[in-house]
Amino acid sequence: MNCIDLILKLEAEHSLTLPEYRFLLDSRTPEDEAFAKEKAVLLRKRIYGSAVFVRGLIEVSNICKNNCFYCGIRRANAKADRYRLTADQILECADEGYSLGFRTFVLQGGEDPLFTDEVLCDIIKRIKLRYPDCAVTLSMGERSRESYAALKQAGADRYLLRHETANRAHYEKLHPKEMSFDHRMGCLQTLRELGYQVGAGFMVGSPYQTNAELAEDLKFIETFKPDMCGIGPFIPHADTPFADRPAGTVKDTCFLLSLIRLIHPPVLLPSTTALGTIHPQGRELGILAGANVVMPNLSPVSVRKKYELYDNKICTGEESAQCRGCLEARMRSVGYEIVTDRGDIKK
């Protein structure tokens, strides 16, 4: 069976075996990549038309108790310029986002111990009271079942927790010993059980990653079926142990975006800031590969550069929420329309 046959099988059955995923990743040609993109776009348009959903990203804190080897806001990075937004600052970001037409707010941060359940629940309740027609998404790392339940009770709709890699040995090469692959995967299961719309995801081209690990990531997406799947190229940060590692590529990321659309057709699939960082038209290329979500930045301009997970993150200009007109023009240039919508998954 050749790659075209496997792509057609994936389109029809939304499933391949691990060896088939591996063969597809190992053997693809540019023609195969173009074919996968064509099939992914047709499938995405059948479900969502030409709509691109926007999420207003609010980066609430770059303080993190963890020491992940790839991350610029890791605990051991003494050069990071740390900050933490107050509840009122977060509400001001939401106010501005609502006036700009955003109907989903994504609160993202490091695992900052000061963002307790009490603090986060108060913020969520205030946002939902003020904007009941909006969705609140959290991306605040690993927490206890009780914590996730309290945040859900307060009104959180979605939770993003990248699994980073579905291979245990690979996970252990990317994280310190105190972090657990089983705990990360268990958190995703807990979020699903509690009724969240759940987002997973992984880095493309991360250190020690081979196509064998990527095949496992695709199989995990196939079996877990996350409501959202955030993937982006690994980009090194100068103040981490992986500073000298090469970045992932646009080409690989876009091919994987196409495959994920074929694996799980209704998935909400962002075209990430990381893609836009490594290529001037990165987010457009992601949309053209099957993605249907963009997440412009609502954070105060004064802190955007400080939330630096990787080097050279774009943090002013057209990726910002305030330049919604610029973003709309970029999406129209490739045949898509930004929509004012909560953008829930279509089951």
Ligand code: 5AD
The other form holds:
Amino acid sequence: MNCIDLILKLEAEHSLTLPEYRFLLDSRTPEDEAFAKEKAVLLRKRIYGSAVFVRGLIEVSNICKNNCFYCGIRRANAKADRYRLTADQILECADEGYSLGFRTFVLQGGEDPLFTDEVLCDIIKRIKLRYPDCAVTLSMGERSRESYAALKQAGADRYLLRHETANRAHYEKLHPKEMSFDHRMGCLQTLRELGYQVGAGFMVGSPYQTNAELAEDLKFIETFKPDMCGIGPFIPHADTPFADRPAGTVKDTCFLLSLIRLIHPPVLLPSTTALGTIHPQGRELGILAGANVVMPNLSPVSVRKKYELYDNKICTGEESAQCRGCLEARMRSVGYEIVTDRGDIKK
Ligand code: 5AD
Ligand code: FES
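Form predicted on its own done; form predicted together with ligand 5AD now:
The next block holds the full complex; its first chain is the one shown before.
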């Protein structure tokens, strides 16, 4: 086996065996990474040209009943200053976002028990009534089938639920006992069955992760074929059990972005805020590796610092319009253009 042949095989067949993924991750040189990137960008350009889709991220609540070991808003973090936006505040964020050219709104939050179906359905309906040309994406964690069905019925179009890792033993090292790998994977299946455009994803460089686990993540992406795939580096948060763990790297994240583009060519692939946090040009580098989405923050500046999943998160002091302008300039600087579009996956 050699890496160039494996990258060519991936380009042609969009599939490798688990040992081949593993070999590629273990053995690739900087030249192989450059080759994968070139192939990924060619493919991305063939499908999406130089357009970059934007999603306006509204962080609706940092209250969470879960206790994931990596996450800064885990329930055991007594230092987190908790907040919850009202429906009116969320609508105001959407108003501002719409005027800035956003046509997708992502409502993201911890698993806050007060975001009941009733509350969320009301918010979704209000956004869809006011902005029928926009997509509403939810990123609100694990819920029941009935709940996902009700939210879909209310007008939600997409759902982001990172699988976090496709390896059960690894999942159990990142989460407390009461959280279930099977339940999480089941949720992704349910969301698909209900007709959502579904997003999966994982952190790069999370504690205990090796190339063996990453190979399984790639196999999962290959078989599940999510419409969206959110990947970013793990970044430690000081008030979590993983405070002293090293962060993931730009190099690994970018290589994985390229591979995911080759595995599932039309995938909507964000260049994440986490990537922008570990490198000043991280988001540009992600786009140059094959990503085609950016997700600037639309949350009120007053709460931004509080939605801290990891340390040193960027864009916590900037107004929405500033972030939008900043990203526009960043994308242009590397030859790409943010577009005013819902940004659905090209089938
Ligand atoms: N570093 C990077 N990403 C994180 N997430 C949560 N905590 C961290 C962290 N410390 C990611 C998880 C989650 C998404 C919303 O943010 O993958 O699914
Ligand atoms: Fe927020 Fe650059 S994107 S300041």
